[in-house]
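Starting off, we have a lone chain in the form predicted alone, written out as structure tokens.
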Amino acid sequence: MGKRVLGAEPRWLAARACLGVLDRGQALDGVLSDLLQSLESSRDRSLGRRLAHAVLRDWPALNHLLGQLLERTPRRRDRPVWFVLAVGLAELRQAREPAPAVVHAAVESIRLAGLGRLSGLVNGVLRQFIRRRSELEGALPDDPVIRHGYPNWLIRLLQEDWPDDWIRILEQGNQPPPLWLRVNRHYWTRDEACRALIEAGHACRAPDELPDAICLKQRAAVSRLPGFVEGGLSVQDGAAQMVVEYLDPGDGDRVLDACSAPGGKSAHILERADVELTAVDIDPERLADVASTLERLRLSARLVAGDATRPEDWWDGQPFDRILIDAPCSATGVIRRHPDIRWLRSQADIQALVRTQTLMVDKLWPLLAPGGILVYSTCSVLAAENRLQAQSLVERHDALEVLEHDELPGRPQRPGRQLLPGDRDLDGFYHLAVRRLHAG
């Protein structure tokens, strides 16, 4: 019980999660989903997640400070101490808890790691930082990598693509995001949902331009929200919900969601119109997530485990009225939700993703019926995946009309529209809608 009060478990969990991301290249959500099950308290789970995010958002500065505070790098078997110290430094820099309590909890967490012989080291390093904080932080290099907490390659790309906005993009990526919800029209109206949320004590707003979206002003336990368990609400950022506005599905349409996992956009399409939906994903395990999403909302679709760049393996030969390509991308527009992305991606990954996106568009374009609409979207802010990719698409396929949708939020890119992280409290997203004019 004493250790639980001290908060050693969530701090050790955060250290292990960061070790998994930074040393082993594991995705944070996957690491946390396993580790969080070991914590009984929702407060501890929230703390563990928050501290893991804090370390990943500030890793270059924390890593540099540790290099200044430690006389030598720990041996490989002692590697966890580096991350326990990083969690402690991140918490001391945030100053949300009394410094002695942070140090005490860090010492207890290294004991939980089975490295009690290093407890004196942890205690000494953190106390040294407290004494020398002004000196050490004042000596941090004046480097955007350390100042903003991003890899240099990504900073360079953002400077090239967004010369007037790159600092804001980086800063927004380090801010905790709001909680966006999507209303299931089959269950209730948005006004009814808002009233239920307000009665339950949740201040919210419902933007006119996003007819199914509700934004909560404060984070909340999703499973306890009114209507969530019954399928009346889903968690989905407003920028992702905009896909349906571009797709504009109608009753009776044949619709293809080409990269459907985890199923939020498929569900939204089915909530908006009575369509015949085919949801494709290359990963059978992730396709199971789509099935779970639809089951919770009492919706149905044809689920296909298949490669969107090889439609000949799964297509029935009947054209689609609507095709959604929510393309695999760098996810640089949702770093505020997934701070590990900046450390798990490389510039070489962007080049490979662009090739896959291009192939996907070219392979799926022939499946679209004349008069049908194809929507290309990413949760990226990089021009190579968005504006330049869209320009290439339009040049390669001349039998199309670009649908600009100037009434929707976003910065005109001609073609398409780009949301940057934080624009109207939304994630970074790109959307392009085109109509096929005729076959050929």
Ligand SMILES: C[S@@+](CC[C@H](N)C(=O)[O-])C[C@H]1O[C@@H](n2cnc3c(N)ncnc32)[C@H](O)[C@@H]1O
Given for the second form:
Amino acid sequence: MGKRVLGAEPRWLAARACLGVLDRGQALDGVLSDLLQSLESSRDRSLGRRLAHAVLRDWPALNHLLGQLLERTPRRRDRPVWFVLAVGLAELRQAREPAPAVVHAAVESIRLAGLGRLSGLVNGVLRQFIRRRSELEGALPDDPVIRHGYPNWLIRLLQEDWPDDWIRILEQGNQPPPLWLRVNRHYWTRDEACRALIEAGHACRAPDELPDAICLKQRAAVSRLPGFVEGGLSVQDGAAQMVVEYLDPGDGDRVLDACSAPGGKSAHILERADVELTAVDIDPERLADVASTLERLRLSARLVAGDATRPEDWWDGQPFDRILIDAPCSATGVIRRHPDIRWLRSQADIQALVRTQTLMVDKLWPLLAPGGILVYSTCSVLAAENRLQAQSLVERHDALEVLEHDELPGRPQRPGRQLLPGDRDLDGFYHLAVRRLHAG
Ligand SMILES: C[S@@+](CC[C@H](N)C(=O)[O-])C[C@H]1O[C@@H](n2cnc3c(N)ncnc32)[C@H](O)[C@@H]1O
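If the one shown is the form predicted alone, what is the structure of the form predicted in complex with this ligand?
Starting with the chain above, the whole complex follows.
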């Protein structure tokens, strides 16, 4: 044959990406963008991405099946074979391609991995799975970890926090999300943007309660959307766009975005009002992304590489009219976009995040002018980071008024509002807005 088997490379890269996430703790987006850039065809890149997502969403079941199919665990240096097989199994379970083509591509993948001596094993294991599929799948343990593809600690937390909704949260985390866009009001109106999108063949929806948002049901190559290159559109989930509704910035306000990278909400604030914005982030590399985001949209802000829990290092002493704490969090509300999160986080991480969030709120509260509004938001669905964090904030600081926003989507939490993933097609998100009544 001598020629490359069609689709072997994206499959091998998907396997490598999963190895990076699961064995080395690397973030999927970073590994995938490094690996997939070697592929010329966008079809191959999306196949690689889709298969990596499929493996990470179904890892416990795939792992279990591989344990049944392989007589012994591969030696350390042969570890890639486990992931090549996981990609093959995931693809066979999805049944989008003919089974022989999947086996063929997996065999070629292991050759690309430099482990051609294992090609017989790959061939044999996948063929065995095809033959015994219903028996093996029927014998999968009846356990939520296997059924839904999440770690046990996270399932337990969700069961405690959302006794009626935890299954739906897990299921939604395994659904592909829609594409949400934000319209740049400096460039055009939402009606104009919708018309241009429809003319270009994209069915879209513009919900009343999210004035800058457009939801495309079908995925699309973003850079080819009308107005995107010119800065008229940005990609941002509708739930993230709601932050600006809570913050309610006005012309002339001094605004602090305390955790700003990569700059989605900073940009939205600047598109919404003519404010003096200070965008802080602890990570200088990520702060460079804020600079690029703003540059693309021809917006500007004062960028500060600094620690939001140490404002004494960077604050000029002038109070802010608006403070946004879009806090570092478990990101358990955006697992549908980032299936790796469930494997990269641990329960200990959540406790550490909660401590940082609390400290951030307490350190930034004195920077808020009397009458000013502080918004605390997370893309988490965990009570410890949201409702409980907010309740304790309200108890610790008495000179404040909670601003309930019953007109906005979300489940009232007293205080704040929670969106669960998939509610109105949105990401899981928590929002709390409070007004400072007077100094002290
Ligand atoms: C949820 S992301 C922010 C997303 C951003 N608001 C947006 O809309 O694009 C949280 C950010 O907090 C930053 N961060 C974490 N700890 C921080 C700290 N102590 N001070 C400032 N930023 C911090 C992280 O680097 C990360 O960029």
